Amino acid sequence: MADVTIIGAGVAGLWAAHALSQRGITPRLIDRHGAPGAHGCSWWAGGMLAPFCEGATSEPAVIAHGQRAASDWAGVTEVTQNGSLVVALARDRAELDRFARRTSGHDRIGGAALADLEPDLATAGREALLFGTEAHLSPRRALADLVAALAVKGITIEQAEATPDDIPGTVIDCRGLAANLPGLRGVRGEMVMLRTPDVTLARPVRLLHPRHPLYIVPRGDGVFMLGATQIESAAPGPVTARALLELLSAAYALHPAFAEAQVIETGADLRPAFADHVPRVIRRGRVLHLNGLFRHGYLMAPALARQAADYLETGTKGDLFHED
């Protein structure tokens, strides 16, 4: 514990950094490319903080853990904990059944109770589920947050190339899809930021659709982030003109004004995850990988460090732990 360096700056490496500050350590923080930017899959974020909805598709460990990350980044940075609400169109019905079905922590709406809460998004005939407990927040401005508080104990990112192999001592490696462990893969995400004073929500909303699912979160002041919950490709490069037609489109099928708003950014990027989307810590002689955060970065990434450190302080191997 009296020589530890966490390469990669992410929220991953923050949190781990973070979590050792909270226990006495100082440890030492290396990012190839300095302060977190666009060079990396933690400022695409959609900032979501809900594990319940997670769980329609989400192993239980990220369903338990995720319990915990709203407490835990409110101890940061701001979060909003409006819940989070999921619709379908009229015609996906089934679709919105079925995700009931696989979930808990809900209460099915509509009518005047989904007007109260979300005016914009109440039509005739809709349906919705309340998370209530679910919370968001802003990733990029979470991530700022977290540097700073690292500033204050002394902690601040070394921008420079290194491995493992580079540097003594332990090592904690979250360097994502760079690490090259064996059984990652790159997940791509996608997004786009709009802007327009005509829709407001309060709480981000999942859209279940079969082919195109969507989910909105609202940054304030008319900012709208839009992404694809999951894309099942490994390939590289910004946006492509087909998944900004998806999103926009499935965006306009939640509320028409989104057909009028400025597009003010768009970003993409791949995210590291295990065949089972669970994250893990994996020890590996002196470096311990937190690694596979997938698209539950901001869930997990709390409670990630927190075994790690533990591993670290007193030798306990959570259920997050793994030894290769």
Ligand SMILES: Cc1cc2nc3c(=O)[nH]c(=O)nc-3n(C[C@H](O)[C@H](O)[C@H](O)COP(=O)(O)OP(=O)(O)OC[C@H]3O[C@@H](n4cnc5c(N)ncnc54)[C@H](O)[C@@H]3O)c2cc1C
Contents of the next structure:
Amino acid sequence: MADVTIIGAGVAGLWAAHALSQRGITPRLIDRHGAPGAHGCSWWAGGMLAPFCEGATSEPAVIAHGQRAASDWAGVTEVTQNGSLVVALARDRAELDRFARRTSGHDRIGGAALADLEPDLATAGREALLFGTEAHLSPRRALADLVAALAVKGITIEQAEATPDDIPGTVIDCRGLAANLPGLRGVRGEMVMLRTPDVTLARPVRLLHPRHPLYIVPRGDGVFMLGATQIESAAPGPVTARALLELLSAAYALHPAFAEAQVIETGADLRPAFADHVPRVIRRGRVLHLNGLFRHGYLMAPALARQAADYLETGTKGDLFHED
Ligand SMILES: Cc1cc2nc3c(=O)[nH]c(=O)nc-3n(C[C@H](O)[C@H](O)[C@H](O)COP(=O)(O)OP(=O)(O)OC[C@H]3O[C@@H](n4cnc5c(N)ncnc54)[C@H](O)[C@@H]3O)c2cc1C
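For comparison with the form predicted on its own, would you give the structure of this protein in the form predicted in complex with the ligand?
Shown next: the complete complex, the earlier chain at its head.
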């Protein structure tokens, strides 16, 4: 525990450093780009802490660990705990029924209740699922707040390229997709940032759409993050025209005022994922790999980091722990 180096300062590496610092350990933290930025997957996230919604397509471990994420993050950054909403267009009501059957932690609301929560979304006959305990945060602010919390403990990010073989002692490898682990693949995600004064939302909203499911996360000051495509491709590069068309059409279907919004940013990156989409702590000798965060980087990094720190401190192997 005295000599720990973390490679990678995305959400996984920063949380690993934070978890160790809470136990009195001061790890070395290295990233080839220095501070978090557009080079890392963590930069492009929506920041939804939505374990129950994610439960529609995720393993039980994600739902169970994800429920602690909002309180973990609240220790380092601002977390908005307004719940999240899932809506469908009237013609797609069957999608809402199906989503409700596959998830828990929600109340079905319509009419007056929806108008109270999100007046801009209340249209005739529209129903929604309210996941009242879910939360969201602003990912870039959260990364900056984590970096600042680490600096207070004397941990700064050294800008250097490294692999575990280059470094003696215990290494925590948080290089994301660059770690190139067996079974790890990239799942492309694309996002768009819009600005409009004509729509107000207090919480993330998912639109269930048979072809183009969408979520919108309010960032404040009329800024909205629209996400995200999920494409089985490890092709890097900017957002495609098709992704833009799909995301913008879905946003327009949710609220026509999005058609007049300014497009202020687009982005794309590859989510590191294992086949079951559950992140892992993998031990290989003196190296712990924290990887496979897929679309749950912000939801699962605190739990993953905790299990890595538990293992290093006491030898405890949690349910996300694997040995190679
Ligand atoms: C569009 C989109 C939306 C998303 N929305 C959400 C969401 O709402 N909620 C959620 O929980 N998750 C979301 N995610 C998923 C989340 O962003 C990822 O799971 C997470 O960012 C993965 O984090 P990471 O730290 O493993 O990887 P990264 O953030 O990619 O960090 C890896 C770091 O390692 C560094 N590195 C790589 N190789 C080396 C080397 N050789 N030497 C030194 N440093 C190196 C890189 O520079 C980088 O900084 C989203 C992802 C996308 C793309």
